[in-house]
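First, one chain by itself in structure tokens, the form predicted on its own.
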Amino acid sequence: MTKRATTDDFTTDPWWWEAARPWPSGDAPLPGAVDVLVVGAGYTGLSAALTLAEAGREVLVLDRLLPGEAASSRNAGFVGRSLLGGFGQMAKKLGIAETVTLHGGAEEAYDFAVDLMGRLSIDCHLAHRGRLLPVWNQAQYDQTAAEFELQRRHLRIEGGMLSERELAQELRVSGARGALLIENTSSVHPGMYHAGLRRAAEAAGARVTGGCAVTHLAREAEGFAVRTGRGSFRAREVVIATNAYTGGLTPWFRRRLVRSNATMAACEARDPALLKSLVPGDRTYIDYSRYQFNFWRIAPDAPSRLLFGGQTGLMFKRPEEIALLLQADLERIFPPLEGTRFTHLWSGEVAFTMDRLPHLGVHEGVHFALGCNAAGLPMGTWIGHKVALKLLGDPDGATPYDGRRFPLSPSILGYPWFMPLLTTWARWQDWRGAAARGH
């Protein structure tokens, strides 16, 4: 008989859609002109809408496909506050006072889309549980331990470290040393939270309009012309907020972005009670310590739901042979849940810079926010905001990340290339047990 790892009703919709599922705008003609044109509807582009609308400027948003049909309802949901790639790697390579600096971009990013959550009142699940990080050998353990302990001499972390006793108070997993427990993180429900967003940037003044390309941009004298499959307009000003979906319009951007594929699954119905005995800790969890690296939570709005993910990078492979390969991780982490299927199984695209840091300012006229570097939901939104202040001319859009130099990725025409062969590398070596050194 052959395995199965998806349910007879499986979608490739997300969760997060059962409960704020994006919805179409209305077909109002566009205007013949507009003072601030955002490309993306995503969090960065909304968060900006937001500032620039509540300052009283005139915005409209455009979106190729429904506004958060994206990345943005396809996120995990986890709001943390550090950057990709490691405290110590970038203190080597920068010094400790330039890392400093930088990763307090990352802390100010969280703390202003936790604070916008409130300001606005967006019921969108937030939870101040904190984060977990397995690790599964010696090896392991002693080097997490020792950035832990450089980061929190540096930065606002809270946590420590945990023993392998310890840490079956908080996750029932076998075979693990240990874990790292980061106590000042949070998480959302995605879809809520967009929406929310989207709701405030329209009470605002904003116009936020989806299924309508942008597919011709042209500097003029005092602006910019236009062109998009619903008509030609004229913008003041353009801010392009598109992240991992950066395409042919602006093809100075898409060469420097690298484009990933990041799957979640929602398990089928388990008995809540098996669910809760597993990870008691109810927070969100990343094993950093595997080269494919996996990722789960139970989700905000249904006990029942195992919200599992990974397999970042695979390309052209049928929903269902992903299935079978996070339902094999799955397993391996918790054995108690083998033979569980997936009811929804879906991907987001994830925008890498090179440096593996945001980059937001002008080139040639043109604003953007680009790069959140899989931590999309806090750092979209703040680099949002501040891209609006910079168009504002207000001097608090200043940020840790301006004037550096914005590298070139080796994609060709924003596909990366290479990524299927360093997944097939990352599973060899996690097959063969290499610890790996964080993400």
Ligand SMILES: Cc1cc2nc3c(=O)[nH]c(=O)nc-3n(C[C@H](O)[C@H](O)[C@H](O)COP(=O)(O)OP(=O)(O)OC[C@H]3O[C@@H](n4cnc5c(N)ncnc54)[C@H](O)[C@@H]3O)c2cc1C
The other form holds:
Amino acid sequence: MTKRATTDDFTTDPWWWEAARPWPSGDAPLPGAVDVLVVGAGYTGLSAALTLAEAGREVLVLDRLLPGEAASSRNAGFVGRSLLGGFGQMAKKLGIAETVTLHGGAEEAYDFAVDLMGRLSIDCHLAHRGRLLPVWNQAQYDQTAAEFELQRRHLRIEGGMLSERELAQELRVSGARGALLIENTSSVHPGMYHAGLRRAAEAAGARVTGGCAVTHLAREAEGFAVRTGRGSFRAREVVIATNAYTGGLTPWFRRRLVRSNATMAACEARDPALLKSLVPGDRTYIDYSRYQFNFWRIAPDAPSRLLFGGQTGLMFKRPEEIALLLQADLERIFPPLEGTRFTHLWSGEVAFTMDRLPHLGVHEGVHFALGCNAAGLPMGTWIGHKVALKLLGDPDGATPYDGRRFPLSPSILGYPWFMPLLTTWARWQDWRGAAARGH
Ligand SMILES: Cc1cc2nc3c(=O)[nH]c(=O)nc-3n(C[C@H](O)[C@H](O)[C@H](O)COP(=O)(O)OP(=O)(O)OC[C@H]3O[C@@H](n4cnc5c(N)ncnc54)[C@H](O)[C@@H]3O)c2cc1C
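Same protein, the form predicted in complex with the ligand this time rather than the form predicted on its own?
Below is the whole assembly, all chains and molecules, this chain first.
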């Protein structure tokens, strides 16, 4: 019998949409002129719109899709506090002082996003449960411990290394040497967070309209002439918040982003006691210490559901084929879940930058906040707010990322042609490693 990884009622809608489905916004005609046009209605665009509307600006947010239909309702809901690529490597290149400043931005982003959820009373299952990262051999253990110690000395990170025995209280996987536990990180329901942010931006006076692509921007003496799929208007200022979905509208930005595909799935309901025995710590989990990476968590409010994701890098495969790959990853990490199928499997686009830093500022009169490097839940929220403050001329808009060169990427039209090759190589390396360990 051929193996299947999807259930009969399988859908490619995100699990998150069960509780928070992005909703349309009516088809009222667009205004003839606005103070600020924000392109993109994910966390970044909505956060910018909220700050601008609270400052009294007339704001229109336009999105090609339904507001929130892109990465901001497709992610894992992990709320982290660090930059991609770690501290040590960056410190070797830039020195300790600059590295502390740059990582300080990620810590500020974390604090800002968590505070905002509180200030706006957004009901999104915010949980301060910490993040656990298993390591698989002594060399990885030592390297991770050294990196953590460096971060502990210079940043506000809390946690520590767990031995194999301590790990067993947290996570039941075979073959791990231990883990890093970062205590002061959180998780949310990403769809409910996006919905709350949208309601708050709208309540502050911003208009949020989906199904309306911005197709052309032309600079004029006083602002911009804007063309969209639903008509034209004038905007005094423009904010680009399109992250991985940046397209031909702004080719200068697209050439600076590496777009990558990430996939997540909801497992069919399993006995909550079994899941609890596999992930007793009920935290967020990332396994990126092997050649490819996976992430998982128990669904908030649904203890029978494990949500499991990975970077399959296989953008042109059918969902059923991707499900088989993800099922193999799941079975490798949790053998007792062998044969588990997925009810939901969805993908989204993530934008990386060559220097692994977010970028924000003004280019040719256009304000922008882009390049969240897979941490956009807190980072997008924060850089959206910051770019809005900059636009308002508020000195609090300053960030450690200001004035840095936005390096070109080797991708073609934002698509990393090398990603499927890298992923295939990574899978092969992992397979070799597993074969060598005899499991
Ligand atoms: C599977 C997956 C898991 C992830 N897990 C996490 C996680 O756990 N934690 C975390 O912090 N981050 C995570 N991320 C990344 C995170 O989701 C993104 O960084 C974040 O959502 C980016 O928000 P954004 O508002 O900048 O962009 P998006 O939410 O991607 O919004 C950009 C919007 O711009 C719109 N747009 C583009 N061009 C135009 C145009 N011309 N006209 C009108 N609209 C346009 C698009 O339609 C889109 O809606 C994950 C991503 C994926 C895909």
